[in-house]
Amino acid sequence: MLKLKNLFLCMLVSCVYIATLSAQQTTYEMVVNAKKPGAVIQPTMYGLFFEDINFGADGGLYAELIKNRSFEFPQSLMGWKTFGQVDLRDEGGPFERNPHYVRLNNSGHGHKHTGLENEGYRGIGVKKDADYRFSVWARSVDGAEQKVRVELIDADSHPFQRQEVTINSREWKRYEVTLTAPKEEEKASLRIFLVSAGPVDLEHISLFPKDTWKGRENGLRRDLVEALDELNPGLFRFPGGCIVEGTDLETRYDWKKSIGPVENRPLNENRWHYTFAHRLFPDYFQSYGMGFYELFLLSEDLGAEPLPVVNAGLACQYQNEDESSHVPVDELQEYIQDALDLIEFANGDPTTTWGKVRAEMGHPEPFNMKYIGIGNEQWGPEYPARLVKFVEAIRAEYPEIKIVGSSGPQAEGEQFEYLWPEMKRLKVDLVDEHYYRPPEWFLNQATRYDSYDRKGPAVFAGEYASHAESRDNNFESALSEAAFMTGLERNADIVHMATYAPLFAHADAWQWRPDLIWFDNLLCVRTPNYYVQKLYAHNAGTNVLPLTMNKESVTGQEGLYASAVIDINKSEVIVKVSNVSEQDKTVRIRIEGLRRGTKLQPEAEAIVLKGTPEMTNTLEHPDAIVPISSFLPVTGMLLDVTAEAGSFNVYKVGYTGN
């Protein structure tokens, strides 16, 4: 009996081996038909969605290093430690919408000191030999010359850089000095001493790296913007997300409060600071320092179309089930006017009311905004009842502006099925779909848009991310997104925009994961998901090409997903192949239909992104998974490749003579 069992096991192992060998030896032929380029791939196809979640703005993209710089948090000294005689005041300050300031008084003893320290956003990160611009609005209370000492101190409270600021006026003035860090510190603090008799008043205490993106004073963190710029985005959606709705309407993002002199932009509560009980951050607010002007400017810098989103008169419906929490339909005019004024702010001539505001901020030329989103993840009949009012007003005054509506928070189900026909009825230009789902969902949804109605609005995949069980940005999630995106590309006639979400997360202060880019006070890391987005955006092509295997689109057969485009401007055919199986696959790519006399280049570039399912990039090991490029021979109209198990591949074949 034992011999028979051993014989059976040997036979079973042999069968498995033969089957595996057979699978490895099978050649899968993919045919790309280049005879007639298909749908145009929109320049907005691959973009960015920014929301102030995970400390993505203050403490993140916005380069300000001081938390609660104007003492306007509900706990006015949150983020500050005080010593000696420090008074908080709110009358006689220089800024109407930020009334609080501090008065430093004489300590009353020669060996005691008066001052305050700021902890920054989970510390203040400074780099060795880098310059930092300290500024403060200040006045001498009695008109006598006063001095304060400004210090950078390390995590052990040891000063390592200091400068003095002389305050010489009874009137409020802005003072500035430069601090040069002699060493790198991830979690420094800023300390301010009164070193004269006093008293002296201080307001809007600020510390910026001089090395911001494009060197702007009220600037953005350069390494984070560089990571965005590297993605070659065609679209930039802002400022959210759920913060557009607010926990209530009082805390919705109000774009008009986010423009004008930065010192007079009022504080707003960030709806994410207490949304999740397991990730509470009661110090999470919006200074509006990086407001709509800065976000439009960033869109322009990135060469991306701006897509601002405004509130539709609805607070977050998850958190406000009572109709009284929302703006009645017959009282929407203020919100509608905000949308119209936003278009004027972005595009209006400097002689217009809001165009003049933009010009005075330093940008007389229009931002040429083409899109506007109305509402975020709204649902139910209350949404179209309000949306129609916006559509009518915008169409009447700005018929050229394309309007983005919502299909709700889910990718299927009752609300989704209700809202899509409503969006068609209202004739919005694009419908914003959101889906945060497991990797299996993304693999199964590669054909999602194959049968969508081509006569209605286009699709904006406005928020999506594959959520592995661990909720890490691991390679399993990235590979499933790469497979799914072949379906976006194949259906570029109906899918015009796609943006991963969320964009940023602070490693020490996050509420939600996974996220595209992680950072701490000094470094940032590009995730495997980031590189999938980059490979698609840099290889978007100009037109879709049909790609088939056994005369069918490649949507998961044998674990393979594929799509093809042509870049007419660069004379390239680009094929993307995801192999989600556990076996290497031999693939023959046959390119047919090019004009007579056209020849393929003798070599094709092959870019591969691969890893084990659980692998991630970390701040300590940021390059564990990165794209690797090589070159393969092309024979006639054939390219033979090996798509490795668990890999995303981009093949670029140049041609001449077409």
Given for the second form:
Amino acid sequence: MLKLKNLFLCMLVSCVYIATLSAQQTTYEMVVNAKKPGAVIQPTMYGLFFEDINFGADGGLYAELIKNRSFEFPQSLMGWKTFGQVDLRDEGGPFERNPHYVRLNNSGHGHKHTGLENEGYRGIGVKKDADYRFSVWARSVDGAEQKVRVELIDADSHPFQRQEVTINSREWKRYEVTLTAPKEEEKASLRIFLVSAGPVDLEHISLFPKDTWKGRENGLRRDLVEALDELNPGLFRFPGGCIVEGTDLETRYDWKKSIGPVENRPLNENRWHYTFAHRLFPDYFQSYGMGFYELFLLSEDLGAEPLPVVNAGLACQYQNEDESSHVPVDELQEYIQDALDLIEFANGDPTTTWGKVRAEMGHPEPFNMKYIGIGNEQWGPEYPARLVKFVEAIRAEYPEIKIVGSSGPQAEGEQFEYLWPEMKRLKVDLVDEHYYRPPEWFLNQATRYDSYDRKGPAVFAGEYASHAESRDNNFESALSEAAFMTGLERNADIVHMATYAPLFAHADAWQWRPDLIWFDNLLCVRTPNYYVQKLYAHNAGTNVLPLTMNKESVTGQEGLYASAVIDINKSEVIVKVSNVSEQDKTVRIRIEGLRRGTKLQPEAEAIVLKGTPEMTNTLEHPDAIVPISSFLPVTGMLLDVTAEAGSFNVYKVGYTGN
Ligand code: AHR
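Given the form predicted alone above, produce the structure of the same protein in the form predicted together with ligand AHR.
Shown next: the complete complex, the earlier chain at its head.
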């Protein structure tokens, strides 16, 4: 009996084995037609969307470590603790648009102290042996020499570095000392106290790492810019997002306030401090320290086309249903002029009004801006009614500038259906689409652009991210984006730009997730979604090639999604395959149509990004999911691969002689 049972078991196992074997033996043949390179992949195709959300700018990319450095938050001492005799004053300060400053008075007793302490953005992160530039605008009230002590305090309240600053003038002057951190501390604070008789006035108290991106003084966090640079972006959209619109027009992003001497840039409210009642951040403001000049400079550093977005005369439509919240159509001139002046600021000769401002800030050469966005997520007839005025004015003065219009906040539905024809009617150059949807939506939408009108404006997939149920940046979301992006690539004739959103999130201060890059005060982590973007951007190719399986585009059959490009400059055919199924898939890639005499290189590079659906990268384990490269043999015009279950693969095949 036992023997029979064993035999039966054996037979069962063999049957399963044979079935598995035969399932494994199904070979899916994908044919890449390399005869004629198709649509050009625009250099702007894979880009970045930057917004000051999730402490992305202040407390993030902008390397300033002091929160409320100019005492301009509505609660003037927010972020600060004071002790002893500190007065807040607003008359006689050095900066007209930032009038507040503090006066440190004598404590009245030799054993008492007067001073203040800043908590930073969820703490101040300092690295061991790194140098930090402390600076302050100060004056001695009675002209006598005064001293303040500056200390870094660790999370246990122990000072671990100190320097003294001597204030030797009755006039406002900038003073600077270097603090070198003897140890790493993620959540330090900065203490300043009077060590002479006083009184002394202090304003614009600042602390920057010296090791910023390119060592710039009003600089950006080096590790975060490196993460952006590594993505090889072709486009850099800024400054949002909803902060373009503002909760009301008063709080819209006003680029003119974000340029000029940094000490005199006025504070703006950041709408993300109260957008979600369950995630309130009452200390979230925009210092404009990283303003439009710095953002253009960053685009230039990254080799990405800048795409600034300006307000269309509409406050956030989610929060303002009443027409009176917006600028009346016949009073738009100031907003239109802002757009025209922005183009002059970016591109104008230093003899022009705004070109001169740029030159004086250190960039006499133009930034060569080619695109401008008008409005963010706008909808209803109120949007085209305003947009048309901008289009007319920009076309008249700057016909070479390409204009980006909005299709609203949804990827389909009434507003979307209304706005696309309107954008065509107004002849904008690109239409910005936004979609934050579940992974299944992304899979279903891999064919989204196959049937788009080829004669209308091009598509800018300006904000998108796959939102898994957990809202984690997990591999399930990343893989669905990779699958979806085969559809962007296949339709590169009309999809000219695509930017994942949002870009950054501070682990202790986020409002929205998922996000491409997470960070704390010291570290950052590249998500699986980041690696998908990176793999596309680094393997963008120059032209689309048709790729078919059974004569059809590969858009989900058997859980497979695929697209192909050729890189004429590198003599490479690049095939991207996502396998969202639970089985490994044997795929034969056949490259056809290369000229006679052309040979494929004997080995192809295979880069795989793979994980289980719920896997993520974390600050503690940043490399759980990273691309892994290997090499595979090429036989004639064939490449045989296994696209593993739940994987995104990039195959790169070089050729000679085409
Ligand atoms: O990316 C986050 C927000 O999503 C953007 O600010 C807005 O445009 C969209 O609603």
